[in-house]
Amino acid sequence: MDKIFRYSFYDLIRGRWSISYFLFYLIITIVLFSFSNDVSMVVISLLNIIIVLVPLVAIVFGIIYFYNSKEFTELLLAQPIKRSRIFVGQFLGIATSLSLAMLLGIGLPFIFYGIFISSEISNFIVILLTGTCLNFIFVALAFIIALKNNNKIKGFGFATLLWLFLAVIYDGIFLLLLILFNAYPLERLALGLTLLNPIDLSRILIILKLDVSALMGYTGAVFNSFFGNIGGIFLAALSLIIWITIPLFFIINISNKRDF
């Protein structure tokens, strides 16, 4: 496994893909500094653009590595290899490469701007941590849905969807359900839906990290009470661990379980 994560990080991270990806992030980051020099400022306007593309980039960037390297798989797949090596050691080669080009991408202009002697270093490393946890995450949906399906086109279409439901329409029936609902106790409801979408909850915790929940109205006063204590901080990253955790296991006992 080890040696098919190296393969394939290092093919990956010379590739065309992880270099535009870098230097996207590279150019907006520092388009945001010339535009204003503080670094608090910067960082809400990145906020939108990690939540929004890295969920994206990721889904769709694991779903077409993993049809176009299906030769290679199968290659793999004649050695006496575990097969569930062979497809966490992808998994860990793309989201790895994936969240190096977005670390420094966005790392090199904030220290340049000196964010080590900044107060907004903590906001700072949350929204990586963030960013890299749903690379991780959203690569392995990828390759759940890769593995279902053996159609390309299916497979992308699937993927897209899925990004489109946890990013847009999640958001919509969630709404929809507190205005429906708005004259009962829905406090656990909402800390419930939340944890269930990854979106959802990275954006709360950088907007509460960030000091911004009064925006979020009544909900992000509920949040702020819940998420704004240790036990709650430690409830959030313990449900990004599981949503890697989960899609890892499914991964695992598809390649298993799947006739190749």
Second form
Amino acid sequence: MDKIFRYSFYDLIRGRWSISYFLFYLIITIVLFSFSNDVSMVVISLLNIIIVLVPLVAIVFGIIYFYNSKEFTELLLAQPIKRSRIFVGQFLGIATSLSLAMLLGIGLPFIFYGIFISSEISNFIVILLTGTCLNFIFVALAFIIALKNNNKIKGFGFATLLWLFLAVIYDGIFLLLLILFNAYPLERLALGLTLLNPIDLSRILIILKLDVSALMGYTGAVFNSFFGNIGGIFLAALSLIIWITIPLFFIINISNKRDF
Amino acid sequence: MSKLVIRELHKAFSKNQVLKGIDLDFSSNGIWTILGPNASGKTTLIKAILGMVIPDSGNISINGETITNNWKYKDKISYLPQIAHFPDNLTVNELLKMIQELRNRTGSLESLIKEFDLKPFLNTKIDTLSGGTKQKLNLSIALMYKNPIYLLDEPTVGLDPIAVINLKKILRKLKREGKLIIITTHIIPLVEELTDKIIFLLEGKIKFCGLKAQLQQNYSSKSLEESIAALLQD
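Please supply the coordinates for the form predicted together with its partner chain, as a counterpart to the form predicted alone shown previously.
And the full complex, kicking off with our chain again.
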């Protein structure tokens, strides 16, 4: 696994994708800083970019990489290595290279603008860690979709739909449920639904950490009142980690039974 | 000597039955060629031997040991995939190093690099290589180890005539060394020149398995090409 990880990471980090992705974040962060020198404002602006864009890029790139390296994966499958090590290694390679591009792209301007002497450093770290989790989650989901669909177009379609569902449609359904059943106590339902969507979870985690009540929304407030600020952050972070491990388990399971 | 035995192998992809009860004993070493029209199940058979395709029923064993749920046996097999596609941003050297690290064995690459003229490309990124050079790299990966079994899927595709001559030389040498070499190809002259035994697959079943001469004798034909045509019409 470590060898496959090392080489796929090495391959990807030198690729055009990673470099453009890094430059994209670098430029966005610099532009945000040019609007405002207030680090906390930039952190909040980045929040919205990260929770929408990171999942999209991770799922699309994960799918493209998987289909593009089909023949090479077959060559790897003919080597004396366990199947699970190949796919977990490739998954780690993609998720790590995307995360590194994001961390450096956002991190460098922040260092330049003095994040280390700012009181916002812990918020900044939480944003980056959440972005990293989202990378890992959505690359894993991309792998599951690709392993389940031989047809590239279908796989690509499912991946984009899944992103659209979790990033946009889910909130709509959520809101609809809240309106339709507003006569009932909905806190537990809201909590449950939030745990099922990693994008919502990430938003709540960051907002709870930033402690901006204006941005908290209904679910954020429910989280806050149920678990308190620290408890809410802890639960959201734990759920994100579970969101990485369960898909990873599925990747291993599906790849062991699949034909290549 | 390695004994590769396939018993009652069945495989379907959804409703498409690709292998319909394959029984094969690779009883002698040397060069065996799997022939058959497109979609006759050649690649699926090779992939089943490599554990890439999981059979619906039947068994494959090497030296009496079943390959099901096993991956260590692949250390005895060298494989050449039909399409050469490698990570774009690695260099040739890095890829060769990667394969050796994965196998935990150093391969003998020097003569292959020379025969396939790869020296000028060792530090070149793979995405800038031509199709033919990629195939030469593919062959070098497949042939760098002395393994008892070689599975080569369309080995001459995309090669220039000199590389084909060198490949034939290597294959003859492996044959002399008593290796089991299984090839799939559509190129009849290559079969006529190198092969000891022929397996003819048609719609997932073995239509013929035996010596090349026997096939020609069966259909009293002058050339292998004619025998194959007769076999198809049979």
